[in-house]
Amino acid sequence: MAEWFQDNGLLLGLALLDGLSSAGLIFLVAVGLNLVFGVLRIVNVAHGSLYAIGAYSAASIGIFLAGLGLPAWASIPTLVLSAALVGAILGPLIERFILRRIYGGEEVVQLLVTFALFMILEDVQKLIWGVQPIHHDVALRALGTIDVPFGTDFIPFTNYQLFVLPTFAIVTLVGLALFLRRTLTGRVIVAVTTDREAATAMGIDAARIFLLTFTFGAMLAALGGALLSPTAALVPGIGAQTIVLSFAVVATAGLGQIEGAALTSLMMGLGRSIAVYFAPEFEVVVPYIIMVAVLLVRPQGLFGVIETRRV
């Protein structure tokens, strides 16, 4: 042991700090989509095209502030900027035209909305950023590098990926939860997630709420991508992959559960970090594996409860 330790102490610890940064991008969509579905009980399909949506708004708007001289620093609040208006602008127009629509149908109708959703979005990416790598990293470039010290040596990392991304997953998970129990409209988010008719019946304005609550999950959802498009080229296709690990995250947390998403976020973070280093195969169907072996012994999740129906 003491000898594979030597041997790959620095893999291990490069995979480490790769699963943590990964994890805080993985939570901020996951959570947004666990948080739609325990306010609105509709599975959004189109959540990943709000993410890949963030993610060429934000290195758009990045591109086109460096054309006109920003310092290097100011790209990083543009990244929060831009998924707030991309979440401001879709995230009503989605849930007021469409989803409206389809409240307390069969769940079948509304995944296949929100899948035809995600494909015209899907086709929008296309027609207005083409099908070309985009990549813009001065919010990158712009922390510099870190040398962690790991056992007796040092890994260089970018100071972006080690502190700017799990802190935002840090502050949104303490922030969303002390919002949901200490303010009064989280906590008539939470009345409404609980038991819809009651809440209405003592005067709740659900549909103010519905469209409240989808709004700020549309926004973390444009974060992540917002967040991510420094660190990688964006091409077709990024929202597919996170909205399918994102249902993978919520199903392994349980649906519903905020703190229950970041722990299982992490786990898959992490376990799919060190199979790309140790094990390249296995990256694919890690969190999947993760997910099944959950299931398997816990079938509402790791925190999820059993709940009864109404028939």
Second form
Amino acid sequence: MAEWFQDNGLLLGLALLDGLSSAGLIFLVAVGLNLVFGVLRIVNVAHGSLYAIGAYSAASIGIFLAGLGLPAWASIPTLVLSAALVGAILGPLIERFILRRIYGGEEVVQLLVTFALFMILEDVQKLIWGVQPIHHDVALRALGTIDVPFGTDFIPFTNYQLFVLPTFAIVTLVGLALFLRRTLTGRVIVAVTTDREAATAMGIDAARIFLLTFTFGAMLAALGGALLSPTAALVPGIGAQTIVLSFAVVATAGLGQIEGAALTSLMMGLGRSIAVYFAPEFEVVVPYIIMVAVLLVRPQGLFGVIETRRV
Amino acid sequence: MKRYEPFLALVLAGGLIAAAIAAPWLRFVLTIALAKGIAVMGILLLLRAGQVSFGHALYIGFGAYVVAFFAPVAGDGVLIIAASAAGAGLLGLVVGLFVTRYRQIFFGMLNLAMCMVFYSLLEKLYHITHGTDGIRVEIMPIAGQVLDRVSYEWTVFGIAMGLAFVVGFIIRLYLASPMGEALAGIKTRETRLEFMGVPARGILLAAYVASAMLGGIGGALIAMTSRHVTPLLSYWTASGELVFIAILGGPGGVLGPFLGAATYELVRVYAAASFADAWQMILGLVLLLVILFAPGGLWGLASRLVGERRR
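Please move on to the form predicted together with its partner chain, as the form predicted on its own is already shown.
Time for the whole complex; same chain goes first.
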């Protein structure tokens, strides 16, 4: 064992650091999906498209502003602002004109409506940004790299991936938890999640809460995409990949669970990056193995609540 | 409407054959449509139970790769289709024992996860599956006959048509049997079904295995027609496509899947030819319109027309 660590410790260290940053991104997307599901009771397949559009928009806006002579330090706030913009525009549009028609409908139908939306947005994205890879990594380069010591070796790691991504994830997690528990709007959202009918009877405007939550979820998806954009070349299909992974996180964590989503994202992010270094063939499979293993033991997910069966 | 079904099936079959004779390139499209129709019938079975699988491309891909691997060894088309069906059925039994413990979103997502695991294995195990390059399928003898290209294509078309009829007939009987009727019970109130002494999980498992076999047959036919298999056959969007076709055709009767599949493939071919970058968007819009304004699908529209004429 000790020998194994001597030989592979460096790789393991790399894998852990990589895993942290990818877990941060997964969390941002999955928590948005989970929040939307908790309130609207709709699994939004198009969530992945919002992620992709968030990534592309952030890159485009970044390139545009860089052309105007924006200093490099402003590139990270730009990422956040562009994500907020995407969410604020697309979120209400989708909720108002499409989702609102299918609340309370059959689950199959709801799933398919968002699938249709996914197909449409996928092509919208190709029409706007084309199929050539887009790369804009000013935010990544602006922050430079840090040498992380591992035993006698040093691993150069970008500050962006090591600090910025996990920080965003943690801030989101804490902020969201405080928001849902300490503010009036947050508590109203929780109330609608728990029992929509009772909440409406108390005078809560459920329609407004739905709109608000969906927009917020869309912003989180876009933020995940925007934060990804400096670290990778953007190609068509990133939305399709991401959404499936987020589903796995949400199902494993338990529907509507925020902290659960964080823990699961961490497990899956780490699991996946360890697989990248030690068994690359199984990188994509690892999250699903975790998911199946968890659901075999706890069918309602790690933190899910068992619902009473209707007679 | 139910009474007219066999008659309408003959009309539809006649139409397809006429189209295949009139335009040879349509023969290819229509064979694929028939193959998908057979697979979609499996989705229909699950929809009866109110469950939507977002992972049945797993069985399509499995059936297709059985053809790719065994065509050079076994050497006869009929044998290979049977092997695909049996193999997919076995796989369906193993996966089904697990996924039938879950309902609704969990059922859908677990199927999706299984499908993604299969997809990524197809993609990553390059030395076995040739990864994304895929495997070419040579023209194989069928029922002992060595065929040239054109008669091979006609034969596969004929087999697809014949199987569609046989399978459609069996599924019609199945849906009218107590086991088939119990599926609807799972959708409305499963607990009551169990109070009556009907083993709901067993009923769903039987339907699941049947749907897996149908997927396997569909996949085998697709591989024999396109004569090239790639992992993309099992990508999750392909699963979504199957559900799409089921809803487009309408879940009312066994003709729905074929009506849906033929329409879907034709729209896709024409849309892809005319708007190369936007065919997905067009399909998405069609899906949205069908769901929002014609919830019974094409079959439902047809039923309504017939019903109105009778009045």
